[in-house]
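Coming up is one lone chain in structure tokens, specifically the form predicted alone.
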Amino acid sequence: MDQAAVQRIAPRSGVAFTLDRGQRLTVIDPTGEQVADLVAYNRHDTGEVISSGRTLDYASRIYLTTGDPLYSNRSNVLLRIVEDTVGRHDFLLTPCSADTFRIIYGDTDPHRGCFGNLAAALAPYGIAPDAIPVAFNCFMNVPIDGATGALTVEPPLSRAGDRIVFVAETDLIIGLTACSALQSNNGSFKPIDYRVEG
């Protein structure tokens, strides 16, 4: 991989950028066990946004991998997974936020989390915080108990250099983070790398 083309997202931060139809986005875990929250919007109408509910409904399963499309709230394919070296990602849990850290962890001075990082990164594109959906959480490992429905957040299965590759099915605005939740990242905060090709 051409390292000069790889961009790095610092731990506990996020970015936003455009992706043209047909371009590929590679999300890389450079050191292992680090989640990246990904959201996508139709660049020409940001009311159209990636949808966990529609994607999982149409896939009839919660774990998505190579070949799977990611649908919008209008049932159009925004992204398609074309390569995946991990095979376990989450599309159920919302981006972590200051409220996450307050409610789940009891933090009295909470970090703004992926939600806050996405909100800041997407603001220049005119996307308001209330328009941020459930993210596709690259590398996040959320096992489900099939009998009770209970879920747990376990360490990611990703190792250094693992990646997931998406192709854009339309012109997009992408938000991408290096996740800020200790539990999601096996207790430490690490960077995320990404590359846009095509």
The other form holds:
There are 2 protein chains.
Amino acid sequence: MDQAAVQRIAPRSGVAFTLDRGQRLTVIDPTGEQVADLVAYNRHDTGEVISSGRTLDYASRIYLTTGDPLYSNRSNVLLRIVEDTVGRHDFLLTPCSADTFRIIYGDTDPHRGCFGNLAAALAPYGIAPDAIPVAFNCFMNVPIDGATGALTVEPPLSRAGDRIVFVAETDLIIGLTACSALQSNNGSFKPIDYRVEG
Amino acid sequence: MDQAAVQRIAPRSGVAFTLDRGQRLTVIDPTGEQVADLVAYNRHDTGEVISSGRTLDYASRIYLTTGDPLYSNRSNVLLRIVEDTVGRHDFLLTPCSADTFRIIYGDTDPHRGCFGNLAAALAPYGIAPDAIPVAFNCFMNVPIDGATGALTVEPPLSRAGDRIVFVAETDLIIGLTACSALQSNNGSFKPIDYRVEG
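Taking the form predicted alone as the starting point, write out the structure of the form predicted in complex with another copy of the chain.
Starting with the chain above, the whole complex follows.
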């Protein structure tokens, strides 16, 4: 396989794949204003997974960008952001799910969402749905009102061709989606592209 | 056992106990400016645990108080806040750990922290360290700068006798600490009191 080939994730779907230590993962928003939920597990012990709580504590910041590491629940660095043309991503919220659409949108026949897409994609790697954590939500724009703590989900700041690039600091299993929630993507569902190199 | 008796958690330690559906858990800061990390698991299936990401998404707020539910990773309500004399708690950060003290404080012989205390207290219930999530950190004061996303850990707003009260919406296992991090508790380690009723 040509590792530098760009892969496309169809709207409202998700994939899982492995990443070797030292490889670069580029996540691209090909048309703009589209979120991609990313999760990462230690390939040799999938009980180790990215942790928003550890990462934000060590960063002393809720918005991460170039240079920032993504820590695991065991305080090891799993991924590091090495390039970022957008500068606004979310690491507070769990992947959208059937429950999200039922509770927030009032859908009676809800889509399985990024959560269901990740669960299906990660199942062949032996990762159970309960083990899906708060995702690093590439391009998701969630401003916080510092005074009240209110959060809103706003259109992504990403435009066509914008990207964020990660380097793997250990051997990983990655889950990645083209997000399924209308609010997160300014009202329409679009694809996400990604590329693995190195 | 007199369920209404107040129990004391010694400074830098932690406990675990069960809570039946409908019971009330009161967490009291007996001397002021002391944080208590709280985690909760479905007692009949410990794969279900409180989820910061689900809860904050559904609340559209990072600061929770009276009336707010704490959702699980399966989008069920595990606990509900029914009284709160402080109004400022944190649900972004993981329990402090030996790694926290090593990475943030530069300690060479670090304390095991709330994480280690919770892991030890929860072990008899068959809950592994990897299953300890972002805690609901009672009385922890973490302001966010909305413009930059910078977070700071400030002295708790709680004074002697302040409390937060939860009702269990299902049968639970609770982990609860008197927090071990200097920064979170304005520079000194104090006890936490709690009471189970109903």
